[in-house]
Amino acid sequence: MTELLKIRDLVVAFDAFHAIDGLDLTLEEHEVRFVIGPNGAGKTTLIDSITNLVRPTAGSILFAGEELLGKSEYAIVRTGIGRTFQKPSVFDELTVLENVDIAASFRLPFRSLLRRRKGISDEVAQTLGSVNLTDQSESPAGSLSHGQKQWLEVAMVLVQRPRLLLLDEPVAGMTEKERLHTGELVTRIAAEGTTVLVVEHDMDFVRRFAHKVTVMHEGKILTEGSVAEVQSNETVREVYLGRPRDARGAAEALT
C-alpha cells in the first residue's frame, strides 16, 4: 500500500489549550478509516487542520508527498482533497443539478465560466446518480431533508474529483434507511479508489462499516486497530464514554 496522506507531531494550539496535541496519524491510499472519541477529542480540529480552516502551531502533513501546511484552502483542494461539514453547506436556493454543476466548474478554466453551458455533463449526471438524488435534481436543494442535502454536499465533493475524501460526522441526523445508504456509499466510494477519513459518533454506523478505526483522546491517538480490537479495549471503554465508573454504559455503547 501507498501512503496517501502523513501526519506527523501535529499540534494545534488555542493559547493555552492544545486541541491537537502531538498527533501521528498514517492513511493508506484507497483506504477507508473511521475516527472516533469523546467531545473534545479533536476530531473535527484534526479535519481543520487538514483543510487549514484552523491554522496548526507546529508539525507535518503531508499528502502525496507535498506539504500542506502553509498552502491556502483552495490550494489544498487543487490537490486532491474535498471534505463535507456537520452541517451541510449547499446553496438552497439553487436546485440539487446546479449546486452539483457549480461544483464541477471549479476545474475549468475562469472564461469557460463565464459562457452558459448547455445539458448536463456525464460527470455531474452519474454523480447525482451515485448519491440518489437524479429524482431531485430541478428541485430547490433547500426542500431536501436534512440527510439528501448530507448526500447533495458529498456529491458536490465527489464531483471534484478528489483523491481523499473527508467526511465529519456524515449519518448525524439521518433515518435508519438513509444511514444504511450513506454507508454503502462511503463503501464504494473508497472501492472505486477514493481514500476516505470519517468522523463519527454514531457506534452502530461504525460497527457495521469501519474496517480500521482510530481513537482520539485530549488531541493524540489513544489506540488504532479493527472495530473488534476496539471494542475489547479497556481503556477505550473509560475513555470514550465516560469515568470507569460508566463502564456499564460504555460497554453497552461499544458492543
Ligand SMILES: Nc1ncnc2c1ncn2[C@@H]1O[C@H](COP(=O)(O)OP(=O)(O)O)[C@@H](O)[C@H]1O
The other form holds:
Amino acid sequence: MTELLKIRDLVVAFDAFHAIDGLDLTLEEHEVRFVIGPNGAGKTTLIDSITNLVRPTAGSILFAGEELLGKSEYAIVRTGIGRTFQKPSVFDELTVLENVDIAASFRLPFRSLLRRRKGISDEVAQTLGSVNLTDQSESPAGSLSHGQKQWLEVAMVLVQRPRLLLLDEPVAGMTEKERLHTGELVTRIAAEGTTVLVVEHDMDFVRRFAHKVTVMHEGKILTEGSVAEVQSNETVREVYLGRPRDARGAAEALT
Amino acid sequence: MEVILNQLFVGLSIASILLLVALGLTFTFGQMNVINMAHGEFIMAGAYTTYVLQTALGTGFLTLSFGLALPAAFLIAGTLGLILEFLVIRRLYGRPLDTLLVTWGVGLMLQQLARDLFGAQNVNVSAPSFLDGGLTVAGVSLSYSRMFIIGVVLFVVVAIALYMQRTPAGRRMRAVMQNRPLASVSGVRTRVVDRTTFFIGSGLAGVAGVGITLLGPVGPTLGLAYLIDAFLVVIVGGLGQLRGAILAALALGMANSFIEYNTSASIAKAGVFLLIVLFLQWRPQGMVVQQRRGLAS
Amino acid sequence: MNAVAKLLPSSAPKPSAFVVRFALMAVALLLIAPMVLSDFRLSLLAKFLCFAILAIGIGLAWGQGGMLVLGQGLFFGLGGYCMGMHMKIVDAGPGQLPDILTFSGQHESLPLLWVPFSSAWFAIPMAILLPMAIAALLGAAIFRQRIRGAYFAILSQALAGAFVIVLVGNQALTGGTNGLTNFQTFFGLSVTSPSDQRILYFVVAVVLLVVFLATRELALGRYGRLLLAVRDDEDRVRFLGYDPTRVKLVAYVVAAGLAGLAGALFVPVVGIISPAMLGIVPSVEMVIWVALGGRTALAWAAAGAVIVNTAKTNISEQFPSTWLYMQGLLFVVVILFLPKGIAGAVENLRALAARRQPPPAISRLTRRRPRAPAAAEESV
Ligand SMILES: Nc1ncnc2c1ncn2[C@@H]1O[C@H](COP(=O)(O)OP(=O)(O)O)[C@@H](O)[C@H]1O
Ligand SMILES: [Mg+2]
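What's the form predicted in complex with the named molecule like, now that we've got the form predicted on its own?
To see the whole picture, the full complex is given below, headed by that same chain.
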C-alpha cells in the first residue's frame, strides 16, 4: 500500500493556544480512518488545515507526495480532496440538483460554464440516487431537513470523485435510520476506492462501521488501532471519562 | 522644513475631523454591523445647531453660543441617531448592505429638510473671537481654530478610551463587540448597549459638525464628503478599533495633506484611494485586527 | 436518458412563456412606444432605456452576485466621455479643436489624451473596454483579498467620488463641471433633429433587448448558478474547487461594461455628459432603480430604471422638493417593505391569486430572507 496523506509535526496556533500541537498522521491509499476525540480535541481543525481553511503554523502535509501547505483552498480541492463541514453548508437558494450540478462541473473549463446546463448527467443522477434525494432534486436545498442537507453535502463531494474524502461528523443530528444509511454509504464509497477520513463523535456509529481508529486529544494523537484496541485503552477511557490525570503526559507516554 | 511642518499641521487637523466622524462609524459597524450613511447628515445637524444657536443668541454672544453648541450638537445628533435606530435600523440587523441603502434614503430626506428649513444656499457661521488668528511657531502658522478642533478631538479620544476601558458600560460594549451571543447569554442587555453606542457615535458626528463650521460655510450636503473619507478610515483602521481608527485617520490625513501639497487636490484624492487599495493588498482587514473564527464555527 | 433524468422537468421556465413575454416587451418598445409617444417623450424614453442597460448590469452584480456596486457612475461616465470626446472631435472637423478645448486657451493642438479618440474604431470599443479594465483591476485587487460586503461597496463608491474630483479638477482637458456638451452629430445623424433622435431611440431599444437576452443567458447558465452560490456563501464555493474571485470578477466586469455601453449611448441621446451625473450621489441612485424593480430579476431591474426615472421627471418638474423627499422615502420603503421590489410584489400577488390567500409559510420566509430561494430561476 502507498501513503496517500502524510502529515508531520503539524502545529496550528491561535494566538498562544495550540489547537493542533505537533501531530503526525499517515493515511494509506483506500483506507477508511475514523478520528475520534473529545470536544475541542482539534479534529475539525485537522480537517481545516488539510483544506487550508486554517493556516498551520508549522509542519507539513503531503498529499500523494505533494505539499499542500501554501496552496489555496480551491487548488487543494482540485488535487482531489473533498470535505464536508460540521455544520451542513449547502446553497439554500439553489435546488438540490443545481447544488450537485455545480459541484460536478468544477473541472469544466470556465468558458463552458457560461452555457446553460442541458439535462442531467448520469453521474449527477446516480449521486442524487445514492443519497436518496432524487425526489427532492427540484426543491430548494434550503427546504431540506438537517439530515438531508448533510447527505446533499456528501453528494456534492462524492460527485467530484475525490481521492481523499474528509467527513466532519457526518451523522451528527441524524436519526438512527439515517445514520445506518450514511454508514453504509461510507463503506460503499471506500469499497469503490476512495480514501476516507471520518471525524465522528458518536461511539455507536464508530463501533459499527470503523476498522481503524485514531484518537485525538488536546491537539495530539493519543493512540491508533482497531476499535477494540482503542476501547480497551486506559488513557482513552480516562480522556473520555475525564478522570483527573495529566492527559498530556499520557499522550507522550503512548507515542 | 517649514513646509513639512506646515503640512504636518494641516494633515493633523484633517485627521482629527476624520477621526471624530469615523469613531461613530467604526463602533456601529463593528458592534452592530450597521453601515449608517445618515451619519453625514448628523454632522450637518451639528453644524446647523451651531448656526441656529448663533442666530438665536446674536453676534454679541459668539463664544457662549459656540460653547453651548458643542453639547447641544452632541445631544441633537445623538437623539437623531436613537430615533433612526428605533424606527429603521433595528428592523435590519443582519442585513448590513440594506442598512446602507435605507440610511442613505434617510440622509436624503434629512438633507432636503435642511434645505427647506435653512435654504439651499450655504450659510456662514462666525467663529468666536478667541479662535480668530493664530500662532506662528518656527515659521509655521497654527490657526487657533484648527488647534481648537485638534484639542476637542484629543479630549473626545481620551474620554472614549476611558469609557471603554474603565467603565462597566464600556466593558459591556467591548464584550458585545467581541462576541455578541456570548455577551448576551452572560446577561449583558445587548439592546441597551447597542442604543448607547449608537447615541454616542451619532453624537460625535454632531460634535464634528460644530468643528467643521470653523473651517468653512455650512450647507445641506456638507456631510457627504467627510462621510466617505471616514468610511475609508474605518476600512483602513480595522473594524471597531479605536487604535486602528486613530492610526488610519492620521495616515489618511497626512497622505492627503502631503500629496495635495506636491500635486493637486484631485490627484490627492485619486492617489490616496490607490494607496488604500495597495495597503489592503498587504493587510486586507486593516491595521488592527480582531481574531474571529471563520466558516466552520 | 436514465430514470432520474426522465423524472425531472427541465429547470428552466417553459421557453414558450418567456418567448411570449419577451415578444410583448419587444413589441411595446419597438412598435407601440414610437407610435404613441411624442418626439420629446420618446427621446426621454431613450434616455431611460440607457439607464435600463446599466440597471441590468447592477442586477447581475448585485442581485445575482451580492456585490453592492455603489460606483457605477464611474463606468457610465467613462463610457460617456469616450463617446463624447469622439463626437466633439468629429463636430469640430479635421484639424480643428473642439470648443471645450479652446475655452481654456491651453491647447494649440489636440491634447495627447484626446488624439486616439479621433477614431471611432478606438472610441467605441474603449467606451466598453476601459470600464471593464478598471473594474477588472479594482475587482481583482479587492476580491482576491476577500474584501467584500460593505467594504467593497464603500470602495467602489469612493472610486466614483475620486473620479469626479479628477474630472472637475482637470477642466482644461475634461470641460470641468460643465462636462462635454453642445454636440451636433453622431455618425451622420443630427443630434438635434427629432427624426434622427427617433433613429437613435431604435438603436438604444435594440441594444437593450440584446443586452437583456445575453445577460439572461449568462444568469441562467451554470455560471449564473455559481454566482448565486457565491452570493449565498462565497467561502463554501472555494471548497468545491472554484475560485470565487473569478466568479465575482466576471459579473462585476460585465456590469461595468454595460454601464460603459449605457454611457456611450446616453451622450448622443441626451447631448451632455457631466460630472454631476456620475458621482457618489447619482451612483447610489442607480441602485435604487434596481431595488425598486427587483434586484434578483433582470427584466424588472431594467423596468425599475424606467419607472423611477419617469416618476422623477414628472414629479421633480413640478415639485422639486417633494421629489427629493420621495426619493429618500423610496429607499426606506423599498428596502424595508419590498426587499424583492416590484418583482417580489408581483410574485406574491400571483401566489395570492393562485391560492386565494397567501401561504403564511412563504410570506414569513420572504419577510425574514430578502432573497427568497425558489423562484430565482423563474424571475431571471
Ligand atoms: N479560529 C479559532 N480561533 C481560536 N480558537 C479556535 C479556532 N478554531 C478552533 N479553535 C479552538 O481549537 C480547539 C479545537 O477545536 P476543534 O478543532 O473545532 O475541535 P473538535 O472538532 O475536535 O471538537 C478548540 O479549543 C477551539 O476552541
Ligand atoms: Mg469539530
